[in-house]
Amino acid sequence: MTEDEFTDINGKAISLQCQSHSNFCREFTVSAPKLSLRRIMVYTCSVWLVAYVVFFFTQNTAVLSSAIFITLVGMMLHIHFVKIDHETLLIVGSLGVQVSSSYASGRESTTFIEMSKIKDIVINEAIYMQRVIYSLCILLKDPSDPGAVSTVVPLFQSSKPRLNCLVKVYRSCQEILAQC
């Protein structure tokens, strides 16, 4: 098992763990940094400060109560539905590809794609604003026309690793696909 440090498209540190279970099976895990306590405190304090200023002028205690409630509910929703701790790509040469996302709350989301449905794994580039963003994608075969592509499934959507990280995963995936 190897672990390398990379950065995402915004310059934040991420880590890539590569684990080779056999010649036909490899697992890649991209981990993002944990929730920042400083960021949570700044958000909470700013919401509560605004609520206190509104309370000071209106003398309505419901403002403070609703600010506390909104902050707590917002943090819980963010942790459960938005903040992904790590994303995993497991490629097994004869079976297929499993893509998993683990959220900060412990919830996991997993998708499996059979190898017979996979046409190829590619690095796709997209232009966003004034930047070129690269993403690793799985091309799925069109059932009616095996030579065509029906769907593009992007990988590592939350962590958004840079090209140097994607190239490492891509080359390893291509080695396994070439053996099938």
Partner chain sequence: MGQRKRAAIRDSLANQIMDGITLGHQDSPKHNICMVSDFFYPNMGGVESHIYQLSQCLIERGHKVIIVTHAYGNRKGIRYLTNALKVYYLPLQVMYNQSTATTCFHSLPLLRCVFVRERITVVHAHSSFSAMAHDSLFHAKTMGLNTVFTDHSLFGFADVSSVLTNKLLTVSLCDTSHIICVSYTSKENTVLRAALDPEIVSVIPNAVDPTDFTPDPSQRDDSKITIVVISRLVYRKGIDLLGGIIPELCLKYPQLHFLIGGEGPKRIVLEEVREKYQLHDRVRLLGALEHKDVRNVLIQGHIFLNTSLTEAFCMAIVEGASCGLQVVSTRVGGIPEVLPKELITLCEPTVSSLCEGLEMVIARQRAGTVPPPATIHSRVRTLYTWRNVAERTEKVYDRVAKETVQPLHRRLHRLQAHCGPVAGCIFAFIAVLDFLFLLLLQWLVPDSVIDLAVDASGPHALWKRSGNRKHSV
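Positions refer to the first chain, counted from 1. Here, rigid core means the biggest group of C-alpha atoms that superpose within 1.5 Å across both forms. Residues that one form lacks are left out of the comparison. Keep in mind the model is a prediction, meaning the values are calculated, not measured. First, how it differs from the form predicted in complex with its partner chain.
- For residues common to both forms, superposing the rigid core between the two forms reveals a single consecutive run of 3 or more with all Cα shifts of 2 angstroms or more, at 127-132.
Coords for the form predicted in complex with its partner chain, given the form predicted alone:
Shown next is a single chain and nothing more.
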């Protein structure tokens, strides 16, 4: 098991954990830094400041209680649906690929793709927001025409590692794909 430090496309530090369970089974985990206390403080303070300004002019206490409510609900939604701590790619030769992401709240979502459906794993260039980035993708076979690609499934969508990290994962994946 090895752990390396990389950066994501915005220059933030992320870590890649490679675990080799056996010759044909490997697990890659990309972990983003935990939710920082500073960011929470900044967001909370800004919402409350706005609420106080509104309260100052309207003299209505409902504004303050709703501000508390908004921060709480917002934070819960954020850790439950937005903030992803780990993204894991488990590749088992001849069986398939399991992609899971665990949210900051502990919720996990997992999908499994059978090896028979996978055509290849590639590094692709894509236009994302106002940038052109590299991303690791799984190409799925078209059931009607085995030569063609029907869908492209992007991996590590929330952490978005840079090319050097992707190349490392890509090489290991190709080793396993070459075996089966």
